[in-house]
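Heads up, the chain below is alone and in the form predicted alone; it's given as structure tokens.
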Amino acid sequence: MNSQDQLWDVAVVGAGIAGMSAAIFAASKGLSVLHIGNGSGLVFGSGLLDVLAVHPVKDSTVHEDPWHGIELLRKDEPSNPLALVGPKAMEVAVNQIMEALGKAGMPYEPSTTNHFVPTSMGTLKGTFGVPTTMTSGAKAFENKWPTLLIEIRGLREFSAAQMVHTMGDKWPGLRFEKIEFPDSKGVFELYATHLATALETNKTRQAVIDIVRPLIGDAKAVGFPAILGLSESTAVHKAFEDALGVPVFEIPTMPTSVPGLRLKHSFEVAAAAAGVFRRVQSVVTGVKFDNDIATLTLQDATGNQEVQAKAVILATGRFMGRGLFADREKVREPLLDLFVEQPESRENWHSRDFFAKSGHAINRCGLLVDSKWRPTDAFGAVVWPRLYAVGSILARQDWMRQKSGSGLAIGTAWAAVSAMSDDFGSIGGV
């Protein structure tokens, strides 16, 4: 079916975690969904799904229980979007997305708390959703298992030596070995995606296993950079564990990452399974509202086209996603010129201390929404009755310092779709 041939119930603009989640949630409620965006930003992700790990940010207080952290946030920052969603709704939403991703080929470890996952920088990242290929890393650190890290010559984005140097005092028995990847002799630089694809062949996988097995010694776990398969990571991971006889885990690497590519692919598979119609090569250049119908102008290689929908969900992100744009005067929302809450003067965008623990005011700028997640103007008036905004474009949150990016995206998407579906009875929806 051509996307121009029907009146869609919902058009979702933006294909990061917020847009993907909103499209899946809406389709799961029986609504016809047109999803616009290519999801390229997902490849910069680590594959980890943060709900909330830090609050308050000024004290750098880390929470093992994200739901308790959100309860505290509701008291301290009641207008923060995470607080408006609330812990119970957030838990339902995140678990639904993890289930959908698991069915699409990227399973996550069932959890009720945050895990502290070793990263390639030699730090620990507090996060809720951990792919099953990474979970043993958190267990190995927590239990201080003697652990072997594998470094691969030529893979510049990962240094096991750096991890051991940084974490060695907190992780007795952590050591590393550098190996030569099969058929890479004389190759100056290796790339994670190429290695991940190669490990999906029996010959290369067995060759790496044969190299690593004699190096294990007393190690009770083995960590690899995140290269254990691209589209078949579950099978590759299991093959390594079965052959090496100890828990094996991946370590998130620098973006663009193999887990980010897996996440993008899994979201796309999950969206297709839910019945979402996607326009991945199109860009929305304009939106007009006329009573109960929104007309969106799409631009692609063939020119401009118009599509119509009964509701629009804006999930365009912040500055990196071009959902917000900053010039010399102010921060703007470029698609609809929506009101953006921000400091009155550009001089107040940033703290004088670059490393201020409380962050900078510009980090909390964004769109204001009403109780149904509909953008408002400066005086609280709704812009259009069925225009919704979700994810990091929302004001009064600092997802990066709060370690809450995925929770913000998924939770607000769930809340907005829930509010929207409640309204659909009055406009001829399901």
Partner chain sequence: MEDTVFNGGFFTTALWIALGVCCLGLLWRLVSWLIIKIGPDAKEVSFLQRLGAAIIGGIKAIFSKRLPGIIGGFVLDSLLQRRLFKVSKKRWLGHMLLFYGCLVLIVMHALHVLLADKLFSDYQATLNPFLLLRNVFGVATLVGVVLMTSGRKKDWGKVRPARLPIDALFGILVVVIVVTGFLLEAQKMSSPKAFNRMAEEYGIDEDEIKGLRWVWKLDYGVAFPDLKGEPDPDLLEEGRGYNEDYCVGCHSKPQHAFVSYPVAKAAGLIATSTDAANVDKGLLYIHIFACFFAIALLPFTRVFHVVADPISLVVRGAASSAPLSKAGRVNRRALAMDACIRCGLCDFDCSVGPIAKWMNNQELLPSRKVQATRLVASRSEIKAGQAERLAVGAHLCTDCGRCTDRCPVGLDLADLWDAGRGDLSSKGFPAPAVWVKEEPAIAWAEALGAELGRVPPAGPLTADRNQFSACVQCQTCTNVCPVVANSGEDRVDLAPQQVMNLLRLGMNDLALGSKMVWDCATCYQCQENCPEGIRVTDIMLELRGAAWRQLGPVRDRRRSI
The other form holds:
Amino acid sequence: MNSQDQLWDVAVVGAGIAGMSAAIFAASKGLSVLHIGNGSGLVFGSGLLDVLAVHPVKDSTVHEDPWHGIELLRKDEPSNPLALVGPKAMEVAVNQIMEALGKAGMPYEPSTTNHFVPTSMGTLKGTFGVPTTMTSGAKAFENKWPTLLIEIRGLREFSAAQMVHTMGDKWPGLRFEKIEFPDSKGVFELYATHLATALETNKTRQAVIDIVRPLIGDAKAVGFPAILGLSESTAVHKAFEDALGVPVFEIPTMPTSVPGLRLKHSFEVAAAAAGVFRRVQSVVTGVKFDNDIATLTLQDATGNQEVQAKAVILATGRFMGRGLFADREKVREPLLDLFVEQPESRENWHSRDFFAKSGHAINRCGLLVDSKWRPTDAFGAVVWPRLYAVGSILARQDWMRQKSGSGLAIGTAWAAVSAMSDDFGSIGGV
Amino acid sequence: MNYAIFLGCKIPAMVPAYEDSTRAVLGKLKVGLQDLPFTCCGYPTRSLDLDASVVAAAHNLALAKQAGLAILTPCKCCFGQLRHAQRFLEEYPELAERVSAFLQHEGLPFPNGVKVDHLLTVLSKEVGLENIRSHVTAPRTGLKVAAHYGCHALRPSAVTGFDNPMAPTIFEDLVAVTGATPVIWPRRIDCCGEPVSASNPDLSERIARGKITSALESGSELLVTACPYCHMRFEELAKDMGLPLMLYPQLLGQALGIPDKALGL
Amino acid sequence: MEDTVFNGGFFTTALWIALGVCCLGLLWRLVSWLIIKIGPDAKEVSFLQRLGAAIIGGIKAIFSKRLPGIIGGFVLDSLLQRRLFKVSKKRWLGHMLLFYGCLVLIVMHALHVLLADKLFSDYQATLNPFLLLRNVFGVATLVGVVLMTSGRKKDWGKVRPARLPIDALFGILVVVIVVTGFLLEAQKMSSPKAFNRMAEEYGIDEDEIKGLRWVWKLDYGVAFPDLKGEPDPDLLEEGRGYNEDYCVGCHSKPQHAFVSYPVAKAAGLIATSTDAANVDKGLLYIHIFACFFAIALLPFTRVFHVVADPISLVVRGAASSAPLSKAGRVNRRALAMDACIRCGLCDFDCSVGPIAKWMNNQELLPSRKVQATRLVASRSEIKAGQAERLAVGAHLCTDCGRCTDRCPVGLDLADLWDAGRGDLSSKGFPAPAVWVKEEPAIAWAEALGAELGRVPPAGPLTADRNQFSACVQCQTCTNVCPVVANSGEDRVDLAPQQVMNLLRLGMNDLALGSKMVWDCATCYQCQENCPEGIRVTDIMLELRGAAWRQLGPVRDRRRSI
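After the form predicted alone, can we look at the form predicted in complex with its partner chain?
Below is the whole assembly, all chains and molecules, this chain first.
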């Protein structure tokens, strides 16, 4: 099957969490989905799925109940996309994605509230969806179990020593040991992914277990950097717990991390299982609309191609994903030159205080959408009846400070696909 | 269905059973094969001289074009190289011009628009899984099979268009058609190690060993390949490590009731 | 007449010298099969081991159960040239005509005293069928030569199989021998002097000869200058009688010599003058000395394959039933040097033929590589430029085995190429993936810098700044790289993202000799997974090409210092 040979129901542009989720939701509704993008956002992920942890950002108020947080947000920022999605839809959407990822090899602990997961920086991260390989970390901290952290010589992105240094005051039973990874003598720099794949073989796994077991002592839990398997993390994690006899947890490391790759891998498997047709290393360089059909120009190593779809979902992200582009004067949406809500002039982009808790105006710029998640111009008119926008490209949110990136992506994808499938019903589509 | 079969260099010389079993299986499934005077696809030359590798591929593509046939190759490296050459001819017009002049001198047409398929894509997309299933008379029920994808067909997907490069299914589907049970194993889409077997044999063996270990620990009873290079890389090692190895058309051939001898077994 | 010539001693001496040279040559070449060392493993076997392997191999072949098969193969492949027939009917015909033409001429004509006289009780050179057949086979030989040499250019285009001047010389000798043979026969037919000598020998008296002369002028084409007009019918009748009595027993009508006779007629007018100028003697000398020269030359030209090839085919037959010992393999390679007839059939569908044409490097072609293999195995130094071409030929070979299958004389060319690569490596010309690792990347960069004083561009992708401007050094390429993951203690020097970083900074030179670039398994994981769409693997391959072009010459110059 070639993507240019058929008229697709939906073309999803962008393959971060928003694009992936939109593609999976749309395909699950029976629509034919062409999905373009290389999943760049995913490898930078930590594997943790945030829904909403902080509101209001100016006070850095952390919520244990994300649904309550969204309720509050609805009052304070009614046009925040998270508020527009609403807690109910958000819950359904996030759970569906966690389930799909679980089936694709990356299970999440069933969850109703936020959890506080220790990170490699020695901080606690409030988040909603926690991979099963990481959940014991939150429990260990909560109960202040005596805990052993394992540091691996040569793995530069993870320092257990720093974690103990930073968290030791709050977590007196925390200590660490530094070990030599099997077959790594004389190797200056190790990469987490390679350790993760090595641990998927019995021999290496057993060697590490044999090194760690005598170090446990009184520890009631053992923490590793996130290297316990790549595509087989569940099995590897279980093998460690069975062999060591105590709860074992992974600590998310700096991007690009193993859980980021896992997330990408699992999203890819889930998308394939849902029947999404993927174009991985392609970039959409242009979109033309006529009455019923959008024509997208794809550029990849083989040159340019045109594909056609009845609907388009834009999930191209912000500056990093090139969904938005800032020049000397203003912020633009480079693909369709859509209207971008933004401060009047560049000097208002940032506040005087760089570390201002309330963030900067530029962080909240982005696309405006109507009630059906369709981008509009400055006066509220839709650009094309079946062009939708989801994820971090949307205006009036600050996902980084709100700790709501995944929720924003998954929730808006869910809402937009629901609106779109209603439209398909009315135009006699699938 | 009629194809020009492109065997490349390695199959006739090193893995003749692959040719035998491919012909036997495709014959049974009524896929017509024609032999053209093909030469090296250019893959081994690509490391040193891109232009020469493109001209080598173009020469073959032109032969197919002249005969008005699509190409079917059982070799993943030939497949990738032929596709790459098509890409480079589009990407570098100046090279395309020189190649065109060269081919003209040989009395050959410029080879645009030649369809290049791998054995697996022909089986899965052109022949069709249901069609194959209807021919299966001796299903390999219960056999746990690890399918090894082979890099040069799968990636870069923008060039090869073989299957979803991150989560492919084509090979497992073809294994399932034989009645066997495909195993999803961690290293299934990773490199076999063959391309560095000459320049760094230790490295090559470590990579291959890792793959076979992964297949074994996932409970596989058989490893199947669909590329002569991958097959050669695994051949001795898999035997040493106790994992039986087969070429895909051998597995399919058995399911189709073709006698072992005709499959090179 | 010939007998008289040989009695003179001069010719006999010359013949013995020619035969002596030929025999010594044969011996030298036979011994060379046990001496020439090709392949790294050749140094591991002694002369005695090789002699033993040859003798045992020979005995085994004779007494093996496969003997009928070996003989059958010899008949099909050697005598009937089955493989050549499959490739080119024209060349097959040429070869058959040339070989059997020569063979028959040698047996029936050159060696008639030894062979033909004994085989055929009534052998007479001037009698049919011998008279006719000599012309037939002479023509066959010439047609054979023409078929074998014409159209080569068309068959092979710019790239042609290797030829040696000595082979051309031998071909010319064959043509000279046949042509002088015809001329000699024609001259003799029209020569009054020859007629007179025969008449004298048979004691024919004055009266008898008058009529006989007319008969020989009219029926046999002797150019008597004094016989003009029409003969007296009675005299002619009388002459025919004498002819029946004296001549017909040994002389068929010369018209059967369908080449020489027309030549004789055409040259009849000048026959007397040629008689006077002893042209016959001159032609005879040329004819015979050309033969002697050819005999002496034979072991040194590719015609020697008539000896080497049957042996080679027997060896192939033996090797196909049981693998040869190491000494046997080494012997077989040495034998191949003589058995190869440079026919070029191996080049015909060589897998890398189009590449050889494109690169304009004939050293990629098997027929050239046979000789290159010997050169590389020999003690002589190879010039750097030439070695580079040979190395390309050796290392770009895909080992497809077609040349071995195609070889009409049964050479194991695949084994020969393998041995040749080994010899090239031990002479300092291994594959680029090997020699690049002789020095660290930084040493290559310094050497390149010292010579050029600037960083040369590597290729279109490397030169494209947009490729790397997006690189955020996220390390994804390294994370998915099986080479970095499996490189063990012998680490790669740079991880892929570090190579990309060098390119981003314009420091191509530091990347060219990097182990990472040369150990890359080209699995395309990095390229497929790159969040920024950078064509990492394509770039690695581009860097290899650039390193080969740029570092290769640097290495050559440093070697020659």
